[in-house]
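The data below hold one chain only, encoded as structure tokens and taken in the form predicted alone.
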Amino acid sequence: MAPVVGTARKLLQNALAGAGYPRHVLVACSGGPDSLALAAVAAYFARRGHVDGHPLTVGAVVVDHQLQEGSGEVAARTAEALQDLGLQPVEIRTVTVAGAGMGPEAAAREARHAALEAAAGGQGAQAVLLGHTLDDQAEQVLLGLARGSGTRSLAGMRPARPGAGNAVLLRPFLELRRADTEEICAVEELDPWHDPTNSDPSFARSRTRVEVLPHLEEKLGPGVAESLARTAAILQLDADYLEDVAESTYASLVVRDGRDLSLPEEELRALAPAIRFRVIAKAAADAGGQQPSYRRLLAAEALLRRQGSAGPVELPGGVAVYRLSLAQLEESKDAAAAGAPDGTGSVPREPARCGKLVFRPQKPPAK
């Protein structure tokens, strides 16, 4: 047995153990070297019928995105190879990629994830295996740097995360290089399909793969990809910790008033900036919005330094955030007192929201 095959088997074994030894797993296979090598390694455990004494069956799904001529033939050939490896059941899911409101890569990923979720549910799989490698992780980190993204994006892809219905997504090969998966295919006498879009310079990821990373390796020396992947692993720990702190902090601060949410400004100001920005982003999402850009978060956070009531700042997804001051609270209280039974004064038309950032959905609730 080639050493790389033994290493790959151990990586998959560890991933399955970490996921609690799922009884049935699903290999997502495009027919490329990475996912086909993963299918071959998974087939080894399928033939044995167990991992570490825990029962295991392995199925597979091939997603046909219909984005290239002959994609149906590639899918059929891949499905046949998976059946020859002994995986059962093997199914082909044909999807239509809708590009409305997103780029082609994001649209294809969304369609693929929906197909994987449906396949996992249909087969009763507790885990879906994805063939991403260390090279994919390095590319992900570089793309995040180029976009000016935050910690979560630079942390790259997780080895394990929820994401396919009730099945967890597992990436056991994040420590293997792409050349390793090609070697596994050669050892297993498999003929992988090479996606031409992987070298198409019109895609940012492809340019990163065939131009940027090789250039960095040439100019900075070998080991750049490993260093980028190691950076992702370190940042995953940081991102998880910050996320946990932000989640508990948000839960302790948020006040709900109908569809509106509010956060007390004094407590917000006291937070470390890394937590404060995350708490504001959580409020925006909780109010029905989307993840704000860093520029929009800065604009919302700047309301804390304004005098008097301020805003609104429009956030993506139809959420407006504004500041109501403590002075307005006192004015509202005075107005409420003046509007007593003698009919003088005026009563506020809605409850006072003061000394707070208020997040208000601009869209009517979905029926």
Ligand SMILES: Nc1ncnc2c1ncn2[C@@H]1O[C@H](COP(=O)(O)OP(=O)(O)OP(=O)(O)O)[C@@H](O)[C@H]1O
Second form
Amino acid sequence: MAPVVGTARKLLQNALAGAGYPRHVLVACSGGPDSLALAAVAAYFARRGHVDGHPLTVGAVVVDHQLQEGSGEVAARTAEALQDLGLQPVEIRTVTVAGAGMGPEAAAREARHAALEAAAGGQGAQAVLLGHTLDDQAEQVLLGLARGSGTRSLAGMRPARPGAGNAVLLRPFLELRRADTEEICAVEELDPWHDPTNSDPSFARSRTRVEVLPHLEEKLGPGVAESLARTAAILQLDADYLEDVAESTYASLVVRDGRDLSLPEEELRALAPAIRFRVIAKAAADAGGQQPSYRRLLAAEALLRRQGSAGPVELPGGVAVYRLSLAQLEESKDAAAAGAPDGTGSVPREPARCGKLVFRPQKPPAK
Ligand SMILES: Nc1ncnc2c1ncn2[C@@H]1O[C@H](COP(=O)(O)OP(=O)(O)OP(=O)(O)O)[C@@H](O)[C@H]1O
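Structure of the form predicted in complex with this ligand (previous: the form predicted alone):
Let us now look at the entire complex, which starts with that chain.
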């Protein structure tokens, strides 16, 4: 047995063990070398009927995005190869990529994920296996750096994450090079399909794959891809920690008033900037907006400077954020007190210890 096949089997074994030994898994296969190699390695365990003594069956799904001429034939040929490997059941899901308001790659990914989720639900699979490799991870980090992304994006793809309905998404080959998956296909006598868009220079990802990463490896020495993937693994730890702290801080600070959300400004000021930015981003998303860019977040955060503007700052997805100062809050309470129905004029003075940032959706809620 070629050493790379042994390594790949070990990687899949570890991934399945980490996921608590799912009984039925689904290989998401495009027909390309990465996912075809993954299917071949999964088929080895399917033939044995178990992993580490835990029963296992393996099915497969091929998504036909209908974006290229002849995509139906590629899907049919791939499904046949998967059947020959002994995977059961093998299904082809044909999707229509619409994706209003997003790029063609993102739209295809969204349609594919919906199809994978439906297939996993239909087959009762507890895990979906994806063929991403270390090269994919390195390319993602490089692209993120080039775009000026933050921790979460540079943390790249996770080896395991919830995602396809009740099934977990597993990426067992994140430590394998793309050359390794090609080798596995050769050893297994599989004839993978090479997607022409993977080398189409009009896509930044293709240029990164075909030109940028090989160039870096040539100029900086081999191991650059591994280093970039290591950056992702290190940042996954940081991103998870920061996310946890931001999530619990946000939950403890947010006050809901109808569709408005508010955060107390003194508490926001006291937070470490890394957490403050994340808490503000969470409020924006929670109020129905989208993840704001760093520039928009800076503008929202600047509202906390006492002498600065009180806003509003428009955030993407139709959320406006503005600062309500203590004086304004006192004023509105006095107005309410003057008109207090019980005539006592007594309106509780708490909790207005300080001003607040208010996040207000600009659009009516979707029906
Ligand atoms: N059409 C598809 N049908 C089913 N699964 C897919 C399809 N396209 C992609 N996937 C899954 O998503 C993974 C990553 O997709 P991507 O488009 O980045 O593939 P790739 O790098 O070309 O890999 P591959 O060599 O497997 O095609 C694939 O390895 C596969 O598991």
